[in-house]
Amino acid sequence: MSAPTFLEPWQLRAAFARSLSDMYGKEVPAYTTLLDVSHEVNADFVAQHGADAERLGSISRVTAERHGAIRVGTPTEMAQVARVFGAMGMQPVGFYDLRDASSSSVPVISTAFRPVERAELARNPFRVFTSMLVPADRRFFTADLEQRLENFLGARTLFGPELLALADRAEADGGLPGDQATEFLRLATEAFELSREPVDQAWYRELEAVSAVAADIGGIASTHINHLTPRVLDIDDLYARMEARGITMIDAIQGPPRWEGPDVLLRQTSFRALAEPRTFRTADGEIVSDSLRVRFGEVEARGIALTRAGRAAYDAAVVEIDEAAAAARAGDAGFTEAQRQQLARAVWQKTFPTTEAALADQELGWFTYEVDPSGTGVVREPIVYEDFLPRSAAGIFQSNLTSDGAKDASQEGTDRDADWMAGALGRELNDPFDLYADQVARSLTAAAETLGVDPATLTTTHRTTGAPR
C-alpha cells in the first residue's frame, strides 16, 4: 500500500486559494464574471506585449493569484488567523492603518499574511488582507458600545479546535498527508463562507450607524471573505470591459495613474457591493428578509516595489494631487474623475522617471540581478510589488460603502502600530522594505559568486551590463 500523499504547505496554499475560489464562485456569481474578463485581458495583453507582459511575473502565476480580504474582531481572533495562514506558509507582513486613511468611517488596523520568499511567491502567491476591529477607538465607539462589542466577540467562535489544531500541526510539521490536508482545507474554507444564520436587526444596526465596516465584522457571529482579488494585466481594459457588461463599479481606479512610465506599487478596483438577502431576527423575534451591501469584486494589477525613497516620492505625489484636485474642486463644481488623472499624471510626471533603468539608477525601485546567458554580465529583474497601499484600501472600502458611518474626530484615537499588532499575533511582523532588500541582497551575492567578483563592486558596473527595460 503507498503511502499518504502529502502537502507542503505550498500545497495547502494553493489548494486553499482554489477552494476559496470556488466558494466564492458560488457566492457571489459576479466574482466568475470578474474572473473570466481578467483571463480576457490578460490574453490579450500577452498577445499584445508579448514576453514584455511577463515582466512582472510568468502569466501562470498572474493567472493563479488571489488575494483574499477578511476581517476579524479581537487579537485572540487575529491570532487564530495566523495559525491558519501559517500551515499554508503565509506570515504577517506590514501593519496597515484605515482609520485616519479614509474620510469614511473605517475602524480597523489590519495587516497581511503572504510568503515571504522569493520561490514561495513564485509557486503561489496567495495573500490575504486581515482588519481587525479597534473597539476601544473612542472616535468610533462609546465605552458602553465597547464593552457590549467585546462581550458578542468574546462569545463566538471562529475557527473551531479541529481546524486550529491541524494548523498547528501543519506548521510544526511542514505540512499534513492527505488525509488530515483534505479536512484541514474543508474546515478552512468552510471558516470563510457566508453563514446563513439570522442576523439580530437591531445590534446589527446599531453598529451600522457608527460604521458598515464594524457592523460586518461586530455584528454577526461569523467571519466571511469580503473580497477575493484576481490579478490583470491592464486594469484600464478591464473597467471598460466591465461596464461594457453591465456591472456598476467604482467610480475610480484606485493607486498611481495610468501613464507612459513603469507602473509602480499597486493599482486596484472593483465592482460595487452587491445586495444580497440575509435574514434577520427582529426584537420581538421575527424572523425577516432583507439585503446587506458588504461583498464586492475587487482587481489589482501590480507594478514595481518601491524602495523607502520611492514610498516617500509616492506619499509626497498623492499629498500634491489631492491638493491640487481640492483647490481645482473648489474653482470648478464640476471637476470629474477624468480631470483629477490628468491631473495626477502631470505630477507623476515630474515625480517619477519614465524608465525602469532611470527607476533604478536614482535607487527609487527594487530589482534583482542575475547572471545573463553569456555568464559575462548581470541583468536586471524588477521586484513585483507584495503588499498593499491603506489609502488604496479604505478608498476601496468607502467605495463601497452605503453610508459614511459616524466618526468623532475630537475624541482621542487610540495608539496601535506594528509592534502592538505582532503582540497580538504572538510572532513577529515582517517588514515589506527588509523583505525586498533581503531579495536585492541574495541576488547581488549569488551573481557575484557565479562571476567570482566582489558584490559591491558588481552593484557599480550593473548598470552597464544589464538589459534593463
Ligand code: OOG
Second form
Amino acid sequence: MSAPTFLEPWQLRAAFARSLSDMYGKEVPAYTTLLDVSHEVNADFVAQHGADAERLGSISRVTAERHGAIRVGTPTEMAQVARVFGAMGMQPVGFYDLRDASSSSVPVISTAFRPVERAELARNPFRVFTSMLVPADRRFFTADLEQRLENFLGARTLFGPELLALADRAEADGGLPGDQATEFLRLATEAFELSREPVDQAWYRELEAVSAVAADIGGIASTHINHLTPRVLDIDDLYARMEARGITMIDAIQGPPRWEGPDVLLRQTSFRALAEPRTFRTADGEIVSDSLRVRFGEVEARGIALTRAGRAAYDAAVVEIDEAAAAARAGDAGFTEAQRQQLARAVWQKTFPTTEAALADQELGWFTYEVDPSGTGVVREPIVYEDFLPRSAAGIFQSNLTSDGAKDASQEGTDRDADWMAGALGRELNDPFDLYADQVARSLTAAAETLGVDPATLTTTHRTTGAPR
Ligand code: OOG
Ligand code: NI
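Now that the form predicted alone has been shown, please provide the structure of the form predicted together with 2-oxoadipic acid (OOG).
Time for the whole complex; same chain goes first.
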C-alpha cells in the first residue's frame, strides 16, 4: 500500500501513537510484555462476553487505545506541547492539581490532550496526560532553587523550530502532505525519546532530594515519554496474569473497586518502575554509569463517565473508604489490600446502583440516545470516561517513587487553577463535564430529528431500551 498523500489530524494522531508505542517498546521491553498480556486478556474477554464486551468501545478502538504521560517544566514548553498535539487534533481537557493529591512530593499541575469530538474519539482516542512543574511553589522549592531551575529550564529546547513549524502548518491546514507528515512524525517521536546525554549528577541529586518528579523534569535537558498505557477489558485478570509471569506490580489497582455493578470512570495499575541505565557527569567531570527508576508500565480499564453528581458521589465514597481503611489499619497492623478492597466494595454498594438503567435514571452517569434499529424509538448507550482522576494519578506517581522527597507544609502554596493553565497554554481549556453534556445534547438533537419529535420528550416517551442492565 502506498503512503497516503495527505494525512488528516486523526491520521497523524493514530500514526504518532503507533510510532511512540514502537519506540517505547524498544526502550522498555517489559512494556511489550504488558501489550502481549493485554491482548490476551481482551481476546479472552471478548470470547466470553460477545457483543457486551464492546459496549464501551469497539474492540478495534480498545486494542489501539493508549494514553501517554509526559512532563514539562515551563509555560513556554507547555504551550509548545499544545501546538504539537493540536496538529493531531488533540485539545487540552481538564485541570489536575497533583500538589495536594499526594502525601509525597509531586510538585506538578496537569491537563490532558485528547480528541474532543465523538467521531474523532472513535477514530483514535489517543490522549496524553501532561504535567508541568511549579517551581514557584515554596512548599517544594526555595527562592534560590526556583531561580536555578528557571535558568536551567529557560536554556533548554525540547521542541525544535522545524517540528513546531510543521505542527502549526498541520493545525492551520487540517493536516499535512505525506512527506511533511513523515518528517513531523519523526521529529515528534524523537522529542520524547530518552536522551543518552550524561546527566549533571549534583544537580539531579539536589532536585531528587526535593522530589523525584522534579528531578525527572528539571534535572535533564530533554523530556521523554514516562509511560504509555494500554486499555484492557478486565484489569483484575491482567493484574493476575502479569504477576503469574513474574512481573512485580504495585500493591493496588487505583480507582473504583471490582464489584457487581457497572464499571465507572477509570481503574489503573502498573508494574514497578524499572532501573534503566543512564550516564552521569560527576562534579569533577567524570562520566559514570548508574541507573534511574522513573519509568513504569501502566495499564487501565475504562468505565462509564460520571455526571457532576456522580462524580461528587465518587469523591465522597473515596473519602469514606480512606477513613474506614485508616481506622481499620489503626486497629489491626495486618490489614491487607484485599481487606481494603472488600471495604471499598461495601461503600460502593451503598453509593452506586447496580444497573446502567439506574445510573442513567438517577443522573449519575452520562448516556447518549441513539435511534433503535426499528427506527421508532431510542436506545440508551453509555459514554465511556475519556479523562483521568487526580487521586489515581497521584497514587500512580507515588507508588513508583523511590523516595517521598521533601515538602514543607508550613509554606503557602502558589495558586494555580484552570484559568492559569489556559493562559499558559494560550488556548481554551475544555471542561470535561461540558464535553460529555454536549455529546448527550447532540445525540438527542440528532435522534429527535430522525424521528421527527421534540428532543425534550425523547428520553421519556420514546425509549425502547430492552432489558434493564
Ligand atoms: C502522570 C501520572 C498520571 C494517569 O494515568 O493517571 C497518569 C505521570 O506519571 O507523569 O498518567
Ligand atoms: Ni497514566
